[in-house]
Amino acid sequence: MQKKTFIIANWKMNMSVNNANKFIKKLDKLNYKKKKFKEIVICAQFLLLPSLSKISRKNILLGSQDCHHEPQGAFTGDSSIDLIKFFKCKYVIVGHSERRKYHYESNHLIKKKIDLISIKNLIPILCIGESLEERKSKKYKEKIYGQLNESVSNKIKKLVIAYEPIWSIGTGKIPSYDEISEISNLIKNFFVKFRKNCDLSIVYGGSVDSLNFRKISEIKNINGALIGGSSLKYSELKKIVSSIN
């Protein structure tokens, strides 16, 4: 059986209402081939949902950047997730690496923001990955386990965990495609081991381009990609949309 394939687009604070609806529209209209195997997510900015989420879509679904890991209460500047619900996102990013270091986010805040989104019966996307002085002394593995040890709980039906190595994130490096399969394996016992019960898909993010996309989406373990600077050029992101038969 063929895997599903994930292609999900994360705007981060780019982009115009005008130009994000264009966007949007033209993307939709690609004849995509057996599209029970593509999932296409776009995750906008918060100002861009409510705009987005009128636009009549048969292919593409939405998600949001980030959510607060309460429902309601006095939090100036944050969103929450029934306003993201209303707005017709299906999946919310959490524990992007840019979150964690200038929003200070802990993976204890993670969690709650995880568990938050799943009762909503929304789908988490977490973020997970190293740094480049991590992956230089050998304790990524050590890094990424904590990561998903304290931040996923046991009561988790469904999730998809983006690995984003920091240290490709907007450089243009990627790890080796061994590399790559290398934490998709260790991600993937995870879940075997320690929670069983989860529906789990594991996509990669950095760096991620129209000329590479298919190879890395051939890993075994890997289900497609969270695409940053390619998802804002329309001619990369329908490149890599119909790279998937």
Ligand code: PGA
Contents of the next structure:
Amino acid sequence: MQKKTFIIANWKMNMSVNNANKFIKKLDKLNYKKKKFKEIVICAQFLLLPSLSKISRKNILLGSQDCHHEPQGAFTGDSSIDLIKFFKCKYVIVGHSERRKYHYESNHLIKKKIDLISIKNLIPILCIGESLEERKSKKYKEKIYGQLNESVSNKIKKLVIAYEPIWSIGTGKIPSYDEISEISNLIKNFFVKFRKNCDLSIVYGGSVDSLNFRKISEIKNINGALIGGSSLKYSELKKIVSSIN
Ligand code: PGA
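Now show me the form predicted in complex with ligand PGA, since the one above was the form predicted alone.
Every chain and every other molecule in the complex is listed next, the one we just looked at coming first.
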């Protein structure tokens, strides 16, 4: 069976309401060969979601970039999973390295978020990956194994894992295809052995653009990409879409 490819855009804290609306309307009109695409997801910052959710879309799904681990309560400044769902998100990114770095998110906290997202029938996109020091000192496998083990429980039925080496995010440096392949096999084996009941997809993230997207997506056990910087440029995203169409 031909493998189906995810394109997941992580817009981070970018885009105005007007530009985001225009972008999605245009992107939705591209001609998608449904057999080849798994899903095309735009993960936008919270305040764009109400407006984006009103746009009628045939091809593009929405996702958020985080959520709180409790359903509601006294958590000033946070956003709840129910509102994320109300504004038509199907996916939620969790554990992005920028959240781990700037908001000190631990695997323990990320596990609670994944549990809540799954209970609400949305799909978590869990970001994992090693730092440059961990890669150089050959501790990267341990790190990734620990992130999986501590944040994904046996109860999770559907999950996307984004392997995003921290040193590759926004730097233009990507691991070799063999290195990506090694990690995607490690992730796959972990699930086959320890989390058998989970419907898993693995994507790669970190400096993905229209030149490297296709080759990366062809790696065994990789089902597409989580794309930051390049997903903000319409012409780039269009080229990425047409590279698998
Ligand atoms: P990048 O970001 O594509 O700009 O490297 C990816 C990400 O942070 O998800």
